[in-house]
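Only one chain comes next, encoded as structure tokens, the form predicted on its own.
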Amino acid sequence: MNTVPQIIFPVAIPLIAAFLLPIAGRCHAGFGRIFGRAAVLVTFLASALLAWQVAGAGPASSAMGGFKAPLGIVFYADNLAMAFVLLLNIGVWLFWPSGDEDRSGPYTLLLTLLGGGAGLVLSGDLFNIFVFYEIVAVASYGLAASGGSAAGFGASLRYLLLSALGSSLALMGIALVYAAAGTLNLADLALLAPDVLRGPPGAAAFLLLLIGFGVKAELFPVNSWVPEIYASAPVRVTSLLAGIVSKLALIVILRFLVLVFPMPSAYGLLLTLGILGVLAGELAAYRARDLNSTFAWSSIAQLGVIAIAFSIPGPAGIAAGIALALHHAVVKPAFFFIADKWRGDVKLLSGGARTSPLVAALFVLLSLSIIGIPPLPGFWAKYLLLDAAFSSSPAYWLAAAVVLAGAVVEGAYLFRAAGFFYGGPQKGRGAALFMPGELVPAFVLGAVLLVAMFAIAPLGAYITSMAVQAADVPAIAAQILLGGN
């Protein structure tokens, strides 16, 4: 155990930055962009210290101000978190606006997500983590406006409302644990849970907190607004939000699930939200005809998959989530690029193999990983599930076999694309829409895919031993009251 100061530095340097960047943009024209790329650069050095530190001493936390938790404001990191928040710096870095944009506003709404998404996953109490995911949602809607169209704005102001009706409903959850326990900070909730969390009281705060943060997390039935945001908002936008913010709000219900809730009715209760997710995602998707909406309905899919492996109690139900989440980090925005350069009936895509085929290539092998073909990490992230759902009760026996129909029903609308990709006359278009150039991201993901596929088991095995440190209740609570000690 061990208490680090610095833990704060992912959190303050990109909010700092963010706040002082529209005055460096008013000193030259274009100063701002470099400004916010220097702020990424250096909050992703700092995350990648504490990263470190983290892995090899151990868990670690801090008390701001110093006042002794539980009072205190406590940040808590481990490899989970860690792993996140780095991923969440190379997204933004990643996915940083590549045009001659010199406006300010995208690039403190990008400061402000990544300073905003970090806190999310550190912060070890239930209040900051509803104003951390408030900070994330502001940003959010900003930056899905920033397209400029009246359909971006017209998606945005939904967002926001039915953002905002999950946000009272999680405040809702979070009166209703304070009113039973007394207190919000995780580690002291973890050690009272099982005596004042129980029965319905805790069912109903659990059920508010999940709806409220399963907004974000794309959750059944508070997912409506991904298919018009999606479509709307600048690709780059697109694929922070669904690879890597849907993520974040995810391992936040799994600390809750975790550390606060960990009673059959809450697992229970994702399980469901998980199935209904899966099931609705990939009929809808299959029935969609652009590449946008597909993509769209199967990240929410892709999502329920994901709160079904949360829902598993036990290290290994939270190993295959994370190597489920990792995995879709990777290839979902991966294809937002691809399906960006293409809008429209997705027989449109006839012949496109013809004029580019390494994009065809590509959208194949991300294809083929996330409906889960060995030897790609797709194939071992639905293994680790299904072990983990076939050694657990008959109710996630039901949900292994809606994965798996997902999964055949998944592979039905992608080879329907990819046989337009190879089949069919040349459309007209098909040679300016897909320019290997322009999909410079989506070529560095496929990349990191087949890297992955080449180290699977050092990725396992770290995978594997952050699930067991994520389950250990009694160490994370004991590092957390640490920290202001």
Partner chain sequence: MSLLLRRRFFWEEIDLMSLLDILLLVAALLASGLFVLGRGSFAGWLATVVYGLMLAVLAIAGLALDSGVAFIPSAMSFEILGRNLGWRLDGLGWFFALLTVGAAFFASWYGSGEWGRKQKRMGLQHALLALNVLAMLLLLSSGDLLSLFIGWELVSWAAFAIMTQGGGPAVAAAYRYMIYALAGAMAVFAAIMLVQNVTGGLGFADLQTAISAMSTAQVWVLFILFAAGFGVKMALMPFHLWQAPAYSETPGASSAFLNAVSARMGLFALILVLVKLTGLEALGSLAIPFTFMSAKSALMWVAAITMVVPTFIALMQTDARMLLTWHGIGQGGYMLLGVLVGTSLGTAGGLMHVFNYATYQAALFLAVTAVIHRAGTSDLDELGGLITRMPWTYVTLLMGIIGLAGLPPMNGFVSKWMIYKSLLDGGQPLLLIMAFAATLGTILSVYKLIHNIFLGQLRREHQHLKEAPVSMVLPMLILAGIGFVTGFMPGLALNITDIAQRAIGGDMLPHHLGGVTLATGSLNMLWVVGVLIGAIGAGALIFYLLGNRRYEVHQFDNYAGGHFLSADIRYHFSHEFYPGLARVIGPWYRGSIVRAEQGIGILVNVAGDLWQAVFRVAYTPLYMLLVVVLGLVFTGSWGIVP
The other form holds:
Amino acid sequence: MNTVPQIIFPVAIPLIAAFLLPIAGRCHAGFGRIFGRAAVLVTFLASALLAWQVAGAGPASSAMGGFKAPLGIVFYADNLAMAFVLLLNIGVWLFWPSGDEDRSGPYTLLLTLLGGGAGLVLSGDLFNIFVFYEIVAVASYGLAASGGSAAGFGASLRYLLLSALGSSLALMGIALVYAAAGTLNLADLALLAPDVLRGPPGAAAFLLLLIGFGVKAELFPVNSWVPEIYASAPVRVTSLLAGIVSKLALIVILRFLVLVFPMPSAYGLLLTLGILGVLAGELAAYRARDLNSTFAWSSIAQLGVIAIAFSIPGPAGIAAGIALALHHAVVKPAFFFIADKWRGDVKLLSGGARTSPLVAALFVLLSLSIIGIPPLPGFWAKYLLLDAAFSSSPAYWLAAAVVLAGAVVEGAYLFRAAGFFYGGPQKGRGAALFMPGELVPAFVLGAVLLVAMFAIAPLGAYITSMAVQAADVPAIAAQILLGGN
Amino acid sequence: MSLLLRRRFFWEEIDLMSLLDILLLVAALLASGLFVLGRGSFAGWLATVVYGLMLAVLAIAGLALDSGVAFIPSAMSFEILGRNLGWRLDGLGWFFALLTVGAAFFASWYGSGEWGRKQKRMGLQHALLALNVLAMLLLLSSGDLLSLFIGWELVSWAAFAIMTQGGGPAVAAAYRYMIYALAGAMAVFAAIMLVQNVTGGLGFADLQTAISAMSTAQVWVLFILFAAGFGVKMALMPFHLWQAPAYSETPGASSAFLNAVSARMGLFALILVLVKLTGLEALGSLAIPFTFMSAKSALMWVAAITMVVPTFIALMQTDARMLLTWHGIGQGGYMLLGVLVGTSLGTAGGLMHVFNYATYQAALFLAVTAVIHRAGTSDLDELGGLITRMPWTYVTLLMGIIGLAGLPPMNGFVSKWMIYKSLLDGGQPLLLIMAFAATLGTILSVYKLIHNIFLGQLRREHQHLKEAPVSMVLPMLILAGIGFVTGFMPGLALNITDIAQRAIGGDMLPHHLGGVTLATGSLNMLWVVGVLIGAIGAGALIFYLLGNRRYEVHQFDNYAGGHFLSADIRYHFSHEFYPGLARVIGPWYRGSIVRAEQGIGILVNVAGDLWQAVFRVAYTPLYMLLVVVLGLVFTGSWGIVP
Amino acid sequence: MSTGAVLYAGAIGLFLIGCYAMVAERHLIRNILGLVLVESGVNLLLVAVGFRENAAAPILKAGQSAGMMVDPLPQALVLTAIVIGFGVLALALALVVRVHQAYGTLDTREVARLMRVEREASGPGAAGPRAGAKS
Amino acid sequence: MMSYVADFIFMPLIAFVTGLGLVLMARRVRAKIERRVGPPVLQPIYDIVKLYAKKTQISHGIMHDLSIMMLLGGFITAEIFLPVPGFDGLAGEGDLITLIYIMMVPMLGLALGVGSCANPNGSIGISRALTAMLAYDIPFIIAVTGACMAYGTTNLIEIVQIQQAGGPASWGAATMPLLAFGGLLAVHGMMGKEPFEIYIAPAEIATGPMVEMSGKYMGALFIMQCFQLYTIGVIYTTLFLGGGENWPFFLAKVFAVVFISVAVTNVYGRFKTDTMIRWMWKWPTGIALAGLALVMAN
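Could you switch over to the form predicted together with its partner chain, since the one displayed so far is the form predicted on its own?
Full complex below, order starting with the chain above.
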């Protein structure tokens, strides 16, 4: 139990840097680029330091400006939050635009996204979460449109309309919560919830929050923006949104579920949407004709699987969800990088393995892992999920069956693509497309996957401890309240 | 190895830990080594030698297991996510491991010579073969359900990798296999998680506890998941559609390996889980409501149908490899049926059939590959008369088909006899009749195979074909020879199956070198084969000593319908070889299962399109609001989740 | 009818009108106006949550206890929400301008159709990184 | 040891001589029905000797020769594994199932030899013969299975003993009449008599499998026919007619079995292959299955 004022750094540094960056860029173009990278690095170091502290001394919290918890703006950091903050940092670093353009816009937006995302998982207050969510949302609208294509603008606008409506719904949910409980501090809510938030008002509030935040978490059915955006946005933005930002929103939903709404109807709602998401995503991906939309749809399915995991009460489900989320965060961006190199019809992959053997091998490796083939990490994540699901009620058995069936469909469409890679006559595009330089992040992620395979035992233990910590409601509540002192 | 030489009873003295570890280590080194130096021409020979050494290690392990050691443990074990993963080789695994390495030995030998040089990426094939062996050894030596599942997946994907090597249609066939295998694996995955849910562990003992602790409905679910999941791999009906095309399109030597042992991994897992761990009594007491059947008899009927239907589908094939692979599916039914009878005779018969099948199917496939190597095709309508050109290949094929058809004096007869006998003694006349019917179908079908390739008219373009090189002929002749020797002296093979049978548990089958002696009818192959050879000798005497001298005429020196038949007049009766039969049974199986498969595909397509359409057409804020409304309506009524 | 009830009814009414505009209208500007209405409705709802009949403004003066004041927190929240809504609105309008430049129409279905046509045209053959996409 | 030698020499010889008698009977019966005189008693021997003595003996390669040896060898083996009065031979070392499969060896040998002659008519004949085998063997197998279930053993010696212990009332034909009848129909098909002789079809495919057989090859086929009739008769007798108490009774039963078949055969025309399959899988199979059901019910 400790209060740590540095908890603000992962949020504040990038946000401040985001505002300074255009000025720096105006001074000197090259300096602007370096400034952005440097800001991410500094944020990463600050986050890592904080994570180290949190890992050593336990969860930390801090209230801004010295106001006591119910009134003040509280930040709360445990291993789970720090893991995703670090992931976000690494992701932003890895997917930092490689082009040498002079526009500072995307960099600013990325830094904003970084700060907002960190704030999203670190906030201990419902309204703050909303604010940071909006910051992330606005940044991602901009990033989605930053490709500069007409389709990008159109998709981004549709995304914006949907997401803004979702935000309004979430705000409505917040209003409901406030009306019922009179506070928006997560700790207070956790303590008050059993009295005031059980029953229809609580369920309605959760539903509205779930729908609102579900837009970013690619929850069914508010994920209709996904195929459009992932098809039109630059690959690095896509990777970031699909790989990491969507997980942040899910983590927030998890926090709501665990701390404020731990009731059957809430779990059931998330479970239902998760199952529908898996079905929708896998089946639609099976019919997709190009890699990009295949991965967009399959991303929906994967997020559905994570939602199913989070909908299992208890630390086992949380651990499974975290493992799945981390795994997906590694695999999906790499997939999008490959898809970016082979845009268009999957049939154009024909013979690609002959000219780009490494890329094809990477594709197969990623596919095997995401389907869940032992001994790759994806299998162990799925193992955790099934373990948790089978020890819950029969509704989760159904979910497990859907996930397993989904894996078969997944194998069908991924290896259909792999079949084009390895079989068929060469279509002549492979040679020009083998650009390892462009695919560096994908290979880095593939290497991470392989390394993780040999570190399953410690990783598993760490994730489990993370989940236990995240499920311990009284401790979290006490720590958040402590933050005000 | 010096350790081995020092002692007299070395298997009692050496550290048994090392045997399995040596085996796995060697397999792993071989697989990785071949990936690195796969392009070198000596890779195949190196692999062959290494497989030979592994066979020697297995032989030592076999001696140890035979002397009463329960299993050979491995030093390799992991603890992951609170579960212990361990490996150990017991008699059952050893039996299948012996077949695996043996099949790999012959396949590798065959692939190292001229045939391999003509292949495009033989180095990769050698490496993948070694990978398959490694994966299978890991599966066969698994020590708990989790390592079993890991091994299972490795085997599936290693087989998938080697299946794709044929290119073109092979990739499509392998893709189909992959979907089936994946679905099966997921079923197995669900099953083991179900076990873990009940007992909290994944050891083999936990499965046994789980079954006694579960409700009948749960046991049924478990049984169906395991049977279907493992049944996919051994192509039990109705999950059999993938196997024939997938195995046929695999390049020759690898295909022989896959045919001989790959599908048997499914049998191994079924024996392990259903027979050894669950026990046939438990399966027998699992009654199907409103029928006289139990889970055991249902599975036996599935095995029997798997025996009959694929055999008659094989009969209709026009490609030699497809014909053989369809028979492979059918033969799997015999093995499972024998094992499921549960008597010592049935189990021994089923296991011996695994051994026998591996020998003759590998020999047959290698022989057909030799034909493809020389004549360039395995289309049964485009060959004929090769007996004069490729006599040794013919001999192999002949011995192979006699084994496949289950006629004396080859080993296939002995195991089939044991299975028939066990069915008869076990009071299963209908199943026995189905087994007989399948054998009759096999005889017809293998005659078509040998006739269309080797007998009848020689085609003009094949008039100058040469016999396959020694590197190809020798391995297949040796395999056929093993088939004959174990047919003549089945006791040799039964000694090997003994080790597996002891590991399964239950009564042992008393046997002698020539066969078995039972109260209700015996078989002594020493006599049968001896008399048969003697009688053929007598026939030879009658033939050679009596009557006038023969004139051997050219193959084309005969006539039909007033024409002298020569190579110019193409009149080889091969297309639609059994027209009458085809007219009768053709309509029976006009692909109801194929249609079911297509139906599932169409269903997935339509469902996928529907989901896509849902997202494409609509203006999405509407969905959001709809969900909110629906959610608000339903949030009050969630009771099913704790 | 009490003030609170009027407030709630107004909030819900605004929200519903906004929703209708977002779902049923085909013109992008109208959609965005609908969004504005939705946001206003939700903001009003928040204010209504904190509203107390006959209470004073939440300014702490001598002799006034917190219980006699309107709850100040929702008002602070609404302020923030308005700012956020304003930012989003500005961004949305900027995007509308770009969409109109690109497609020459603001009809949602027409835009969706053109986007699909464009995507399918850039499918086989013509694929590859699009112009301006710096990745 | 001496008994074995006696078995090995005498059992095939007896079979051969009896088989000659059966062939003669078949031809005589046929002649009587057709109001002909019929061949003299030694005609079957004359035929064989004549064929062996032919000057031109045409061989179509090693497999052609080898098939004749397999043909003869297979049947000689089968004779040795049959129990007959006074000689049990090796009937205890191989059972009924073994015997049935040994009988397929000459079939396969013949098929291989005919195939290697490269004459399409021969191949067509073999194709039809094998199809016919599939047709008649299924009811036959059902009958055999039912009998084995009833006797509780596949040991031929024991089967004979069980039936002889209770006299004619315990014969298979008496205890399981349906099976015996179905088996008889199947046996008729097995002998290749009308209406089941599509595989020879002289006018159509010039006697099918025999098309390239001449000289002593044809002679061997004659010998084979003797063995075949004898073997089928003995198996049926053993299964359903109580086996042989002594030679006169035994031979009478064997001749009776073959006589039934040759006596009815002339009434029929010729079935097409598919008609034959359908018929065999309908009537004898149905009857035998009904018999099997009765056996199982007991």
